[in-house]
Structures are given as structure tokens and as C-alpha cells.
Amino acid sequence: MELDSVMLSRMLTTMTLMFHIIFATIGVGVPIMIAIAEFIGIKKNDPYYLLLARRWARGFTITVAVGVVTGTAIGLQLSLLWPSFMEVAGQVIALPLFMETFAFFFEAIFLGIYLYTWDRFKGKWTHWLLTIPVMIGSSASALFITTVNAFMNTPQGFDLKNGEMINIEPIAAMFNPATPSKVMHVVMTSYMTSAAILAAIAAFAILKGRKGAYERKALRLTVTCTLIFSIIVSVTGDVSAKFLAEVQPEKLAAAEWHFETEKEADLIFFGTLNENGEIENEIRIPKFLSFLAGNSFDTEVIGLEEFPEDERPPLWIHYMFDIMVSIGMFVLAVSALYVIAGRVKKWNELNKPLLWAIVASGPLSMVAIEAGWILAEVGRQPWILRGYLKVAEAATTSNSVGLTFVMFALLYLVLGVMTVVVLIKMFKNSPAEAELEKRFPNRG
């Protein structure tokens, strides 16, 4: 591998956006959470609901500000290290990097509300209400800037001529065959990462030993909104295999280790390529890509072998998209089975080998997060505009790329060990069981 410029350019975007995800799927996900934990709370006037809020809500801000500054270096990275890609393209993704900026800012706006308003109204739904323009700027959030990369998988609304784009339809670019599969499958990955690592967060405090009706009704919520958001995501996962079936095949291809153009495909979990190409030791499931790509087993998968080898995406992706499924797999199981455990007399949904697995599915959740964006990005390769400008092309050619990419490293390193340090002291010298005495002494 040579450290060109287009290599380090790679590296560095493929840092920042590592980094910048972990802080954009709690931001999208995080407040959905906070809604469903404070409504419940004026409902049942319980609380212990009202707490969870409450505190969800303060980490969150922590992870928006964070946030901010990862997505803010993403933004600059695009025009120093990609500035083709932002010389062609930068008229038609304008427009949706622009409405991300507002859905932000209308996020911020409302959040700041949100957090300075608690006690203030008279009706209690009142403030929940703050909560419901948070959830839509959020969402509205992922929703713009997912339609830039869906863009980049399947660009339209444009012509190019001499290089240039003109005729330039910026709503029919935004809104391309890609957008509705991948802003589904975004927005509720969020949903289920954010809940899984909030439940996590209460597993771990009852395996310490806070075995309180505060860290029980935690988990109880967080478990449960696991479960029902990872059957979502099974769903918006299904649908994305078959989009790439349809429209990128070199992608799912790749991803599947699907050589030759064939009905009744296998699908293949893990294994290991000889010097042959050959596939060894894998899991196949007879006929079943077939069934995934056209819900028919009879279904006709397009092999890698149609593409031109230079435009063929890199075989690693397979694992990618092995540890994507596997990592869903296993959190809508053990989500499940804390579920069903609640609902069974004489099963003990508390018993430690469930709740460390419950611990588990927080982090692998977004592995699962990372793993499932490199599998997008990397299976677009080579083209950074698929079809139009590959990424070798896009790249600048500046001899600085690699002092840029240990800034941001340090950068990054200092922004990471902030974050955990201010979460742990931020609850660490604030108990929940203090404030809940604090907060509502006459609780009963």
C-alpha cells in the first residue's frame, strides 16, 4: 500500500467519519429515548421515568457538542482533501448539507429549551412537547446528509458536460433511488444503537450492585425499545439487500463473495479465500441470496464476474457485512430473550450471563454502526461519484495529507478521553438515587 496523497486523503476521511459516527448515531438517537422515557413518566406519574430523562439529557448535550466539531471537520475535509468531488458535485449537494445546518440548528434551538425549562410549565406535556421538534430536527439531520451519500451511490438530477454540471435538478438528486433505503436503514440503526447502549449503561450499574427500581425500569425500557427497533432494523436491512440486488450488484457481489450470475444463490457467512479464489470454510445457506435479493429462491444474482476488474469493490467488505449481520443477529436475540425472561414467572430476567450480554450489545452496536458505513463507503470503490469520478481523481494532490491526518488524530484522541472523562464525573458525583431524593423527596 503507498502512502500517496489519495491514500492518506482516504485514511484521514476514513478516520473522521469513523470518529464522527459514534457521536451522530447517539445524536439521532438519543432523543427519541428521552421522548419515550418522559412520557411514560407523566403518564404513569412515575418519577423514576422523569429521571431518566433528565439525565439522558444532560449526557446528550455532551455528545452534541462533540459532535459539532467532528462534523464540522468532516465539512472541511471535504474541499481540502476531495476538492474534484466538491468542484463537481458541490452545486447539487449544496442544497442538502445546507438543510442539515438548519435541522441542527433547529435541533439546538429546542434542546436548549428542552434542558433550561424542566419544572417551569404548569402542564407537564407541555415540556414533553419541546422534546418532539428535537426528535424531527435530529432525524431531519440524518435524514439531509444521508441523502448526500445516497447521492454519491446513485447520482441523478444533473447532466455533465465538459466536466461540469449543468442542468442541475437538486430536489431530484437529493431524493434518488438510494435515498429511501439508506435514510431508513440509518435512522433506525441510530434508534437501536442509542437504546442498546443505554441499556448496556444499566446492565452494567445492576452488576455493580444497584439493583434499584431506577437502574431496573432503565433497562426495562431501554431492553424493550432495543427489541422493537432491532425487528426494524431487520426489516430496512432486508430492504437494503435488495436495492443493492437491483441497482448496485457489484456491491452485494462483493459483499457476498457471489462470483458467477446464477439463480438459487447461497448466501455465505465468514470463510476464507485460497490462492485459487475458492471459497473455504464458510457457513452457507443454500439458495437463501436468492431469497434475499428477490424474495424468490429462484431469484438470478448477478456475479462479480460481470464487471470490469478494475471497478469490482474489494473482497474484504464480506466481513464487514458479516459482522453488520451477525452483531444484529445477536442483539435482537439477546434483547428478545431479556423480554421473554421478564414475562416468565420462573425466569430470572436479572441473572448475570443475560446482563453482561445486554452490556456487550451496547459496544458491538456500534461496531455493528462502523462496520455496516465501511461496508457502504468501501463497496462504492472505486468511484467516489459512482459511474462518473472515481477517487483517485477526486483527491488532492497536496504533500500535506499526512501532518493534516496527525492533527486530527491528536485532535480526535484529546476530543475522546474529554467525552468519557466529563460523562463519568457528570454522573459519577450526581447518584441517581441522591437526585431522585432531591427531586422528588415525597416520592413514596
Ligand code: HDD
Given for the second form:
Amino acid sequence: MELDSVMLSRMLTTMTLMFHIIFATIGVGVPIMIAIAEFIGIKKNDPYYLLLARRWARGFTITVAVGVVTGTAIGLQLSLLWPSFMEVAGQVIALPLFMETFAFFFEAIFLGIYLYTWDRFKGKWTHWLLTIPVMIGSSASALFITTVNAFMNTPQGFDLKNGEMINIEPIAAMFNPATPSKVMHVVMTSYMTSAAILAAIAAFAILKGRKGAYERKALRLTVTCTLIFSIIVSVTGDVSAKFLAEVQPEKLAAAEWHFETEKEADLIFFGTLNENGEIENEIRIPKFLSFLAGNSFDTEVIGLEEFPEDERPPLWIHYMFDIMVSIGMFVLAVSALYVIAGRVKKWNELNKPLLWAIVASGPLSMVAIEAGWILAEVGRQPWILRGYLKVAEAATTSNSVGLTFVMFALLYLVLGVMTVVVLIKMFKNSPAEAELEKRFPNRG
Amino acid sequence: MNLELLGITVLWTFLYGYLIVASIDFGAGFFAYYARLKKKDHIINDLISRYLSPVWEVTNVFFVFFFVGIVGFFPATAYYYGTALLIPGSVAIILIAIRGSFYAFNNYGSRDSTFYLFLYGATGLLIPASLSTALTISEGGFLSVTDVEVTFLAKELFTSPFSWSVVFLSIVSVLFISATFLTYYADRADDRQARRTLRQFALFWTTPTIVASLLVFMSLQMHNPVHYDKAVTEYWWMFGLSLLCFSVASWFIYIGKRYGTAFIMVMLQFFFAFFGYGASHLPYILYPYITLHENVTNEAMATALVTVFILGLLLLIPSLILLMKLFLFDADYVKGKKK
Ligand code: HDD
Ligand code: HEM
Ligand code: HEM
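Switch over from the form predicted alone to the form predicted together with the named molecule, please.
Then the entire complex follows, led off by the chain already shown.
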């Protein structure tokens, strides 16, 4: 591997996006959870849920701040590292990027209001209403940015003539074939991951011996949400796979190690490749890939052989796919088990192994997000605009990318560590019980 | 008005918006740190934090809006600036990142670390200085362009009197705008002590503001005579109005009355200067490589962007008014009686 400016630009983009996506995911999902908690709190007149909403919102201020600054970094970095790409693609896809800034704007304004007006309004519902624009703003920004990414996978809405883009239709570019499945999956995985992380925190508190009503209510709410969202996620994931089979078959083929076009294709789970390129040590589920690709066991699935060698994505994305799907199944199973255990009288949903599994679900979901993005982005290789522009032609020619990489690596290290430290301190300094006493002294 | 002119006007307006709201924020960081050093922080820092906490994220969006918009309307800017400014651009990003996150860490997380406050204050001066170089570069003479490459002539930039005078002006303006706004805010809060301190800051920075502006003019004449000539022949009246507004503002602050009007005058002062500067810079976006008419994006995209912009404003303006009503014009909140 040569560390030229193309490779370094890719590494820097990858690092920034992978760091940002952590905070972006939280930024999209947590407002939903806050809104749900405050809603229940007002509806049932239950101070526990109101406190939950308040404490989540307080932690959220920190992650939002890091999300905003890293997002600003990406926004500028895309022009700095991929000037040719931005110049060419900008002709067609500037619209959703521009719309995204409106979504941020809208979200930022109402988030500012929401965080500082807890006791300002007479009617209780007025404050809750503020969560609606926040939810709309953050989910809309995920929508818009994902259309840009979808466009890179299935570009449309323009014609290329002598290297120039003509007949441009911004709306058609935005609503390209990849948009619906991608947007659904991205938004739903954000909700699921945020619920799972909040559940992990509640479960961890209970494991550490804080078994009050506050923690138990928090756990029940968050795990139930995780279950609902992870069911939706498996549906949207399935839709994404079917989409790939139809429109971007080389990505699915690389992700599934599916080399020859055939009907009744087997699903390969994990495994290794030997030096002859044969699959070993795998778990093989007969005919299941055909089912995944087209809902019937004799669907023909296009294999990698049909693509020129220099246009095939790297094969290691197979592991990214498997990691993502395994985690999805694991989180779904764990949250289902918890919910069932809560219903069956004889079972104890607060047993230790189950709680630890819930604790694991939070960080694992974030791992699934990262794995999913690597699958999606590396699976687009060697293209930056599939079929039109290759990554190597789009990168900056500057020879200081290496230095920049080091500077940003340090920045993210500091930000990452500080975020964790500040969040832990914030909640250690004000335990839930004490805050409950202070804010709601005469609760029933 | 054609689409490209409309586009650049919109973007310039947002950059102006950023100039004002970000200056308040940047300067506040510096004053907060300065006050800590002089052990006066109990007087003004609560006031500052009451204003900044709900709005800092909005400030940042103004900036994002500008650079996403300019790349959208004039994609060639991504190519020229992007290729040339990798290092300085990255330094600016890192400074912005440090500032935003440490503000949050300090304010919402573990309170009161002098080190965080120092970072917050120092970046408040360094960021405007580094961002202002993008404007400096747009005057031409700091890029070398061949068929394959755009390179940034850092040495020329660092030895140019023009570039330094712009840096000087940007820092001074930040402090002046911020001080006048905070004086007004302290006045609304009926906080006499804070008002006295902040009024002194504001008065102190009047003279440097005017000196810096004159320096920029003089060095522009040397650096880009075309631009200078256009500014003094076609747009002299805008700079004249700017000076007038400045005098009125300084007068009110000096006699200690009508701080609200004084701040509006400061806003107008910068409005006239900023738009006079921008208008006389046209038709160039980046002299002499990017011009308004040749490098605008295709018509379909420009129309779509303008349409979205208008719809977006319908959404944003009422929201911004609500934000200001709750945190700027609500006397009880400003006085710290509401949390
Ligand atoms: C919590 C995270 C998470 C979980 C549990 C899953 N996914 Fe996923 N997946 C993502 C998070 C994610 C993602 C990060 O959001 C991606 C990256 C790009 C994208 O569109 O969404 C993604 C992409 C992605 C793609 C590629 C889409 C493309 O490139 O166009 C496919 C085919 C799937 N997923 C399929 C699945 C299936 C069948 C799952 C089974 C349960 C699954 N995902 C669970
Ligand atoms: C699925 C992927 C992404 C999602 C869901 C997402 C979402 C978000 C969210 C929610 C925020 C704001 C944090 C908050 O206010 O809560 C944010 C910030 C930001 N993101 Fe991302 N983002 C994604 C990827 C990207 C990419 C690829 C870019 C660059 C083109 C980008 C550009 C930005 C910018 C510029 C900001 C800062 C905006 C501001 O100043 O308020 N994001 N993103
Ligand atoms: C929406 C959230 C996104 C995430 C989380 C994401 C994630 C990633 C990841 C993990 C890579 C690394 C692939 C590699 O190693 O080669 C990558 C590559 C890249 N992404 Fe995305 N991406 C997102 C959207 C976008 C958008 C909207 C743009 C441009 C406007 C973009 C531009 C790029 C570029 C230029 C590369 C480097 C080229 C390459 O290696 O493929 N990404 N992205």
C-alpha cells in the first residue's frame, strides 16, 4: 500500500466520517427518546420519566457539540480533500447539501430553546412540543445527507458529454434509486442504536447496584424501544439487500462472496478464503442468498465474475456485512428476551447475564453502524461516483495530507476522551436520586 | 436581478450574519478570559454565559450555511480554495472544533476550568484571524495556478502588509462588536457593574477599529488597485455611511445612553462596510480566476437553490424571532430570573 495523497485523503475522510457518525447517530436518535420520555412523563404525570428526559437532554448537549464541530470539519474537509469531486458532483448534488444546512439550522434553534426552557411555559405540553421541530430537523438532516451518499452509489439526473455535466435535474439526482432504502435503513439504525445505548447505561447502573424505580423504568422504556426499532431495522436491512441485488449487484456479490451468477445461491456466513480464492470454514445456509435477494429460493443472483477485475470492490467487506447482521440479530434477540421475561411472571428480567447482554448491545450497535458504513462505502470502490468518477481521479494533489491526518487524529483523540470524561463527571456529580428529591420534593 | 447576483447576495448576507453573531461569541470568549485574569469574572461571566448558551450552535450554522452555499452556487471555489488551502483550512477547522467542544465541556460539564476558558478566549481571536485570510486570498496574488495544480503562496501571504492589516481589522472588529453588544445586554439586564466594565471595553476598542479600517484601505490600494479604485469611485458613499454610523454609535456609548441604538448603529456600520467591500469586489469571487458570471453553477441547480432558500427562510425567520424573543428580549431571562 502506497501512502500517496489519494490513499491519505481516503484515510483522513474515513477517520473523520467514522468519528462524526458516532455523534451523528446519537444526534438523530436521542431526540426521539427524549421526546418519548417527556411524553410519557407528562401523560402519566410521572416525575421519573420527566427526570429521564432531563438527564438525557443534559448529556445530549455534550454529544451535540462534538457532532456539530466534527460535522463542520467534514463539510469543509470534503472540499479540501476532494476538490475535483466537489466541483463536478456539486453541479448536480448541491441541493440536498444546501437543504441539510436548513435542517441543521432549524434543529439548532429549537434545541437551544428546548434545553433552556424547562420551566418557562405554563402549559406542560408547550415544552414537549419543542421536541417536534428538533426531531424533524435531525432526521431531515440524516435524510438529506443520505441522499448525497445514495447519489454517489447510483448517480442520475444528468448526462455526461465530453467531461461536462449537462441536462441537470437536481430533484432526480436527489431521489435516485438508492435513496429510499438507504434513508430508511440509516434513520432506523440511528434510532435503534440510540435506544440501545441508553438501555446499556440503565442496565449498567442496575448492575452497579442502583436498583431504584428510576433505573428500572429507564430500562424498560429503552429496551422496549430497542426491540421495536431493531425489528424495523431488520426489515429495512432486508430491503437494502434486495435493492443491492437489483441495482448494485457487485456490492452484494463482494459482501456475500458470491462469485458465480446462479439460482438457488447459498448464503455464506463468515469463513475464510484460501490462496486459490476458495471459501473455507464458512457457515453455509443453502439457497438463502437467493431468498435474501429476491424473496424466492430460485432468484438468480449476479456473481462477481460478471464485472471487470479492476471494478470489483475488495472482498473483505464480507466481514463487515456479517458483523453488522450478527449484531442486528443479537440485539434483537436480547431485547426480545428481556421484554418476554418482563411479561412472564416466573422469570426475572433483571438477571445478571441478561443485563450484561443489554450493556453490550449499546456499544455493539455502534460497531454495527461503523461496519455498515464501511460495507457501503468500501463496497462502492473503486468508484467515488459509481460508473463516472474513480476515487483516484478525485483526490487533492496537495502533498501535505499526511500532516493534516496527524493533526486530525490528535484532535479526535482529545475530543473522544474529553467527551467520555465530561459525561461521566456530569452524572457522577449529580446522582438521579438526589436530583429527583431536589426537583420533585413532594412526589407521591 | 439575475440568479448569480441573487445567489452571491444571499450568501454575502449570511456571511454578514455570521460576522455579527460570531463576533459577539468570539469576543465574549476573550472578555470572559480577560475578566478571569483580572478577577472580575464574577461580574460579567454569568451574563455572557446566559446569552451564549442557547445560541452558540446557531452561530456555527451560519458559517456552515455560507460555505455549503458558496460551493453550491460556485463549484469552482471548491476546486481553487480546496486545493490551495488544505493546511490553513484544516488549522481553522481544528480551532473551531476546539472552541465549540470546549465551550460545551466547560459550560455544561465540569464547571470552571481556567484552562478551558483560556482555549475559549484564545481561539476567539485566532479563528477570525484565520478565516479572514480566505477573504485576503480572494484579492488575488496568493495562489499560483497551472493546468494541473493550484498552490498557495504562503510566504507572500505572511509578508504582505495587506494580509496583516486584514487580520488586525478582523480581531479588532470582533472585540468592538462584541463589547458593544454585551454592553447593551448588560444594560437590559440592569447589571450596572457589568455594564460599566463592558462599556469601558467598547470605548477602548473604538479607536483601533477606525485605525485598522484605514490601514486596510491603504494597503488595498497597493495590493489590488482595481478593487480599490472601484471602492472609492463607485461605492465611496457606502463607506461614508459606515463611518457615520460608527460615529453615532461611539457617541451614544460615550455619553452612556441608548445602548440598543448604539449596537444597531454598529451593525449598520459593518453592514455598509461589508457590502461596500463585497460589491466593489465583484464581478470577481476569487480574483482573477473565479467570476460571478462565468463560474456560477448550471441554471437548473441555481434555480433549485434559490427556491429552497426562499422556502427555508419562511421556516427560519419565525424560528429565529422566537429564539430572540425568549433569550434576548425577555427581560426576566436576561436578568437571570428565569432558568
Ligand atoms: C445498528 C446498525 C445496523 C444493523 C443492526 C444493521 N445495519 Fe445494515 N447498515 C447500517 C447499520 C445497520 C448502516 C450504518 O446504517 C448502513 C451503512 C450505509 C447504509 O445505507 O446504512 C448499512 C448498510 C447496509 C447495506 C448496504 C446498503 C447499501 O450500500 O446501499 C445492507 C445490504 C444492509 N445494511 C443490510 C442489513 C441487514 C440484512 C441487516 C440485518 C439485520 C442489517 N443491515 C442490520
Ligand atoms: C448518516 C450520516 C450522517 C448523519 C446521520 C449526520 C447527522 C448529523 C447531525 C445530527 C448533526 C448535528 C449534530 C446535532 O445538532 O445533533 C450533524 C452535524 C453536521 N454534519 Fe453530519 N451527518 C452525517 C454525515 C455527514 C456527512 C457525510 C457530512 C458532510 C457532507 C456531514 C456534515 C455535517 C455538518 C456540516 C454538520 C455541522 C452542522 C452544524 O454546524 O450544525 N454529516 N450531522
Ligand atoms: C452519510 C454518512 C457517510 C458515512 C458514515 C460515510 C463513511 C465513509 C467511510 C467509512 C469511507 C471509507 C471508505 C474507504 O476506506 O475507502 C468513506 C469514503 C468516502 N466517502 Fe463516505 N460516508 C458518508 C457519506 C458521504 C458523503 C455524503 C460524501 C460526499 C459528499 C462522502 C464522501 C466520501 C469520500 C470522498 C470517500 C473517500 C473515497 C473512498 O475511499 O471511497 N461520503 N465514507
